[in-house]
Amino acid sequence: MDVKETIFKSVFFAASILSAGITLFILGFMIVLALPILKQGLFFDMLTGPWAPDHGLFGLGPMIIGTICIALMALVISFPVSLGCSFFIGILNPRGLGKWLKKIIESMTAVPTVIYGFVGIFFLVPLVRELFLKGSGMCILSAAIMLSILISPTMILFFVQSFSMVPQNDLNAVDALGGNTAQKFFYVVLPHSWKGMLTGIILSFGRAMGDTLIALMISGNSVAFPGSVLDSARTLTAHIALIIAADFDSIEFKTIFLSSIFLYIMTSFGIIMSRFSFKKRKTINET
């Protein structure tokens, strides 16, 4: 084995071990700080109960529901738009207008999140309020729409990269058989690129769950369980930002570590499920 190759392998292996160690350290750090609550056996009660500090109730149920609803709705809104844009960029017109559209989307990843928040407050929120004639407009729907714009560039770039990895011989075979663009996309491109697409979806969902400013500025930050998409809600990240100034020794303050643990578990669960699906698909293909 070449010396340079050995050095590179050693460096990458050390980097992977360091990354895993830092990730586990962060989880352990949050668990240690949440021990006062865990020792009291209040973990599951606080994950499902209501939030009413004045009555001694410190449940994170409304924030968990709000986080999941906003992130899932953002993903549902963003997915078809991202798939259509990536189809245009990678399949229909990869060297013409699609090339410039890709550059614009790449530049969108550099826009600060607070800019999206301001656009949401001064444009989207009044629009939703006037359209549905209910509430203040600061609701789950407004936050989800703005988050879908935030995560779309990530999803699109992953989709386009996945499409570019499809073997050219397979695409030429479809053309030789007289297949059209739609048949090429559905029967060749998608089956070959689903792994990369799933990675983009998972990362986008994680970013939607982990975003703070958009949810903090647009969702309304209500601590009640939401009943519809037009109701205000508070996400776990917004909860952490709003509670961070509380007394360090209070139970109210310690709930932010439970919020962090839940976000950590949800993100890890998504990654584990994606890896499990990869392994299962590989086993099926081998058999």
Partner chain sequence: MKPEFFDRLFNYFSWGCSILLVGAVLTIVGFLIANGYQSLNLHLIFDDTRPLDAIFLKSQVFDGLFPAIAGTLFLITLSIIVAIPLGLATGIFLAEYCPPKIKGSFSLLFDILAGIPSIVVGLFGFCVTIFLHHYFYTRLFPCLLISALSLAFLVLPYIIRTTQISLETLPLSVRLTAPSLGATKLQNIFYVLLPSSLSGILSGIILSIGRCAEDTAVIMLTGAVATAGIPKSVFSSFEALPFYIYYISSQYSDNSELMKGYGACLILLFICISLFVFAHWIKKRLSQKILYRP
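What you see is a predicted model; the values in this text were computed from it and never measured. Under this definition, the rigid core comprises the largest set of C-alpha atoms superposing within 1.5 Å between the forms. Positions refer to the first chain, counted from 1. Compared with the form predicted together with the partner chain:
- Rigid-part assignment between these two forms: residue 147 and residue 252 are grouped in the same part by superposition fit.
- Two rigid parts account for the change between these two forms, and C-alpha superpositions put the rotation of the smaller relative to the larger at 29 degrees.
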Second form
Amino acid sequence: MDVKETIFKSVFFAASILSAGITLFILGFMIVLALPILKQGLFFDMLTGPWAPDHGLFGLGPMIIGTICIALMALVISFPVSLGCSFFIGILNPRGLGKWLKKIIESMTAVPTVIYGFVGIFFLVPLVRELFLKGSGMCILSAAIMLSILISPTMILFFVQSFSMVPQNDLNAVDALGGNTAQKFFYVVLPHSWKGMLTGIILSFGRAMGDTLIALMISGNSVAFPGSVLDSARTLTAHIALIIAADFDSIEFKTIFLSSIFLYIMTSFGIIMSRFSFKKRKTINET
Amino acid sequence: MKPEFFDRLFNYFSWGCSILLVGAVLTIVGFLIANGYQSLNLHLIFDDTRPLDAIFLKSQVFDGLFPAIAGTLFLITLSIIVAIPLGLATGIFLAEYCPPKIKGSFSLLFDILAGIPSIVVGLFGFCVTIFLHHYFYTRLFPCLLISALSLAFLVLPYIIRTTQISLETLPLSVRLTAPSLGATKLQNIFYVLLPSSLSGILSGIILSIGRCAEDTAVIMLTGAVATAGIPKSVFSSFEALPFYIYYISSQYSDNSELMKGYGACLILLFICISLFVFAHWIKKRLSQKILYRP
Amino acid sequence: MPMTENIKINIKNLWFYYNDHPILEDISLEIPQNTITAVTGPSGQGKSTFLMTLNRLWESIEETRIKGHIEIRFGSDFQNIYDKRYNVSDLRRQVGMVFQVPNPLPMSIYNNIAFPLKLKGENNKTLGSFRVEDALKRSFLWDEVKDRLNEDARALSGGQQQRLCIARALVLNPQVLLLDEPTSSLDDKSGRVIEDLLLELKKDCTMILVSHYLDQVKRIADSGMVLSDRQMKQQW
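Having looked at the form predicted on its own, could you now put up the form predicted together with the partner chain?
Full assembly next; the chain just shown is listed first.
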């Protein structure tokens, strides 16, 4: 009997080591593959410089700027809308409609990103082109709009969750003092829930940065530094998808390992940050 | 006057945002349906081949979505077969055995794994394949197996998390029942704890299936191609619905191909939403009563 | 005062800590065989914890710690139940426990009662069904369920579920039975049935009963203890 217990415990432990090992191995493998260019000491140049393979320049600067611009803009569009929707669900909830809105938003998490990309190409891009009468419509703005729809469920569900953790007593106190809904939000809900909301924002930013298909399909993928939101841009994820067809031993190919490392470290950093804002609460109860 | 004004503004703002987002979703779905409903028929899937012949592999489908749908199904099945045992075992370890001191680092790693962009996981799968191809087995190329393994890593954290959380949130009364009757730790896990948390674990697995069905970035780097037919083995390249949609959006040559793209979108959307609804249904309705065999 | 040869459980200088806070302080107690010892006292003072020290069930709860000595007499010799070599599963088969809220497992009535046999690895079907029947009879439940042994146990009424849990604890013929407020979630009538049952079981088992109801304690217990401020005091 004891032997069986030990065997199973070891199997469970081995599985955990394997799963955790994969996570670290992905980063390690990428670093090893990127070593040839890291050794040349051009790390900083590569992160900031321009991309012009014909002139021997393989800087990721435009892609990093493109990634940050698109993700940040998606966040800027998504944040107010998400805030409004989470008010609707968590605070106003008129005639029980909040529950329904929440259901719709939850099911949005199941929509494949390639579908957002597809609708982006054939619906949003022509619309942007007509509206601004400039360029092809494949631009930062189009990608950011679609991405904002992609990330809003993450943000809204985090916001709603942190609103729901506000103690009911405090809410009742404001009600008893005759405070209105807006006052209730600013004086009670916000002070209690901003940490959880911050987590939601960080994680959705990571999601926006990590998405490939939307940017690849509708941001135009130009390798120049973007000058306005109507300019075409290329994200790091799209860069990986586009360069993968190149020769494995070329310098071009090596840059996508650098892109991966950058993305890996950025998203991990976001997750570590979000962990700080979520503290585990311990309950002491006598059993 | 002033507070009332703010209150009203607050109200309008909430309503406005909600209407905007729901409107955007309806526009997306409506746009797809309006453009794609005409192409939704058996011809879209099976072309001119008889459906039963295609399903039993008697004759090949050249122009329909059947190979892409079949490829996606194979892909899901393979990745889930890999991810479930690994994820369950890890989840059980975290919830039942892991010393509190190292639990934190483990769950941080799994959170990171969940956050890694899928294209990075795909690139990893691609590079491992090239590496193995160079040094061990020259006949190995990006293929169904590599895609499935990469996808398995991608969904692993979901299965680990749902298993761990479903086990950890079981009430103490359930947790103590079997030990009080002389059960060992392992007996408690297999006879009581896992069956009691089955609905939570199952819904996590279904959500992972949805994730496998929709992911494009991983498979485009690890073996999905535009035309391959039904994969003959796990070492051949394959077609998949999401990749097909991506491919059509950039490479369509005429309107009828584009129409097929719309049709593929609707089918994929339907599959993903159904899996999602199914997962929620299981979580809610299907108690362990039905799943636990007496 | 009981005579020494009748002592079943011997507790010496028992301390218990949760999160480094003492819950029980220096408890020493002798419990005579074939009696019902009642433990009363304010809620949240560690009465359930005290029961769990007797079958080591607290070990499944995190951040707990124990100090002291507990011996139970199985057969003719006293056994130190915290001895490293002592198998905890064997202990729990000899020291059964019934909880405050009935906790039938999500399976049929029959399988619930047979579950401890399955855990022990006893596969004899005929003997098994005999023991299930015996346990159900001893817990006054047989007549009510004999025609529907294959139904889900959670379909039974609260009182029936609690008697089912007692039957499940009895199927291994334990020598000690720990009862954690077994009637508090039941109505008066179902509670009375359980009280009668416990009195009947006294000939086979030594029982420790945690209870809130003083009248219940007076009706069935042989001696009464009060647990308050982490101390155990003999009341009568």
